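Only one chain is included here, represented as structure tokens and corresponding to the form predicted on its own.
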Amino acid sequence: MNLSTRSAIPEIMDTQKVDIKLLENVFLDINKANDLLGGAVITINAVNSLVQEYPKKEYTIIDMGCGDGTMLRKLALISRKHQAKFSFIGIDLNQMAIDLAREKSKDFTEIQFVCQDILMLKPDQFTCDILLCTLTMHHFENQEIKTFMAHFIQLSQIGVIVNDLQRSALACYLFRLFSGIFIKTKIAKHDGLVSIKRGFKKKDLINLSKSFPKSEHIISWKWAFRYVWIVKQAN
């Protein structure tokens, strides 16, 4: 298995249209894996860190590639215990994912969802304090990442939080074992493994960060086989 460079193999979800019921089941598998392996907690902790570092009365948080909105619902529940006011915007290219997110978020008036291609974003369309990109960046090629990260940095007043996969043989091996037990849909099993192969090594993220020398970058490895890349606005 050659993992020296990022794989160019596309994920099924990026190339084929699936019906909404199957999509919902795929998201259930993805969310289950995130919960069991602590992926969501990584983003939540990073958000808490920025909120503590930059105290405000109100925050707007955007989630790029929000899927069915699970991350934003988790953050919204936590934010309701906070003294500050929070509002959330979920953005995804997949209209069916947005429809699912809206259906699942009926009790969350602080969340709104928009169907939008993140590569086509314009800096004057959305503004926020904190911008999230969780398990989305690996879907794109490096040059595309540079394009949308430049937009993300412009959109966010405080910072950008990227949570994505480490590319490693051990991660691939363990995912095969994990998915055989916990993941039901064939698409999630296939795309999960492809995602790891499309993931990142730390040097990849460091090289990408050099495209934005005016920002402060913190790149950290987290269990299970994740990297968190926090880009903060320069003081």
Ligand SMILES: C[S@@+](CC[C@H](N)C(=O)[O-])C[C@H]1O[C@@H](n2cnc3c(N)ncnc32)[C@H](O)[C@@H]1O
Second form
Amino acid sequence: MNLSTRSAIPEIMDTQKVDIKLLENVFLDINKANDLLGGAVITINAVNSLVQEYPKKEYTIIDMGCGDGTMLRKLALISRKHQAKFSFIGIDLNQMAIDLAREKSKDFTEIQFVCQDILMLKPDQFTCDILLCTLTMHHFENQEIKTFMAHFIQLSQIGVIVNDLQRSALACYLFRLFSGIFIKTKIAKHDGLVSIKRGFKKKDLINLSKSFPKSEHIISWKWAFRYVWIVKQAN
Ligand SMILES: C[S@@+](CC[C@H](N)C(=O)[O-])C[C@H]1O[C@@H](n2cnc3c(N)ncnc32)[C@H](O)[C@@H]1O
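Please move on to the form predicted in complex with the ligand, as the form predicted on its own is already shown.
Whole complex next, starting from this chain.
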């Protein structure tokens, strides 16, 4: 297996239209993997540290490529115990994902969802304090990543938190074992493996970060086989 560069193999989710029930099951698989392998906690901890570092009375958090909105619901539940007021916006290209997210978030008046291509963001269309991009960046080529990261950095007042996969042979091997036991849909099994091959090595993220020299970048490896890339506005 040659993992020296990011794979260009497409994911089924990006190339085939699936019905809403199947999409819901794929998100259930992704959420299960996130919960069991600690993916969601990584984002929650990163949000927590930015909130502590930049105290405010109100925060707006945007999740780019929000899928069925699970991450925002987790954050909303935690934020209800916080003194500050939080509002959330989930953005996704897939109208069915947005429909699912709205359906599952009926009890969350603090969350809104918008169907929008993150490659077509217009300046001033959104503004937020913290911007999240979880398991979405690996869907794109490096040049596209540079395009949307420039917008992300511009529209977030505090910073951007990217949480994505490490490209590694061991991660591929262990994902095959894990998905054989825990993942139900063929799409999540296929796309999970492809996602790791489309994922990142630390040097890829360092190279991407060099396109934004005015910002502060913190890139850390986290279990299991994740990188969190935090981009903070320079003071
Ligand atoms: C693997 S899912 C990740 C979902 C969620 N963030 C999570 O961590 O579970 C990737 C999401 O990115 C969305 N996506 C892909 N291309 C997009 C684009 N150009 N603009 C907005 N969302 C996009 C997909 O529809 C999908 O919901």
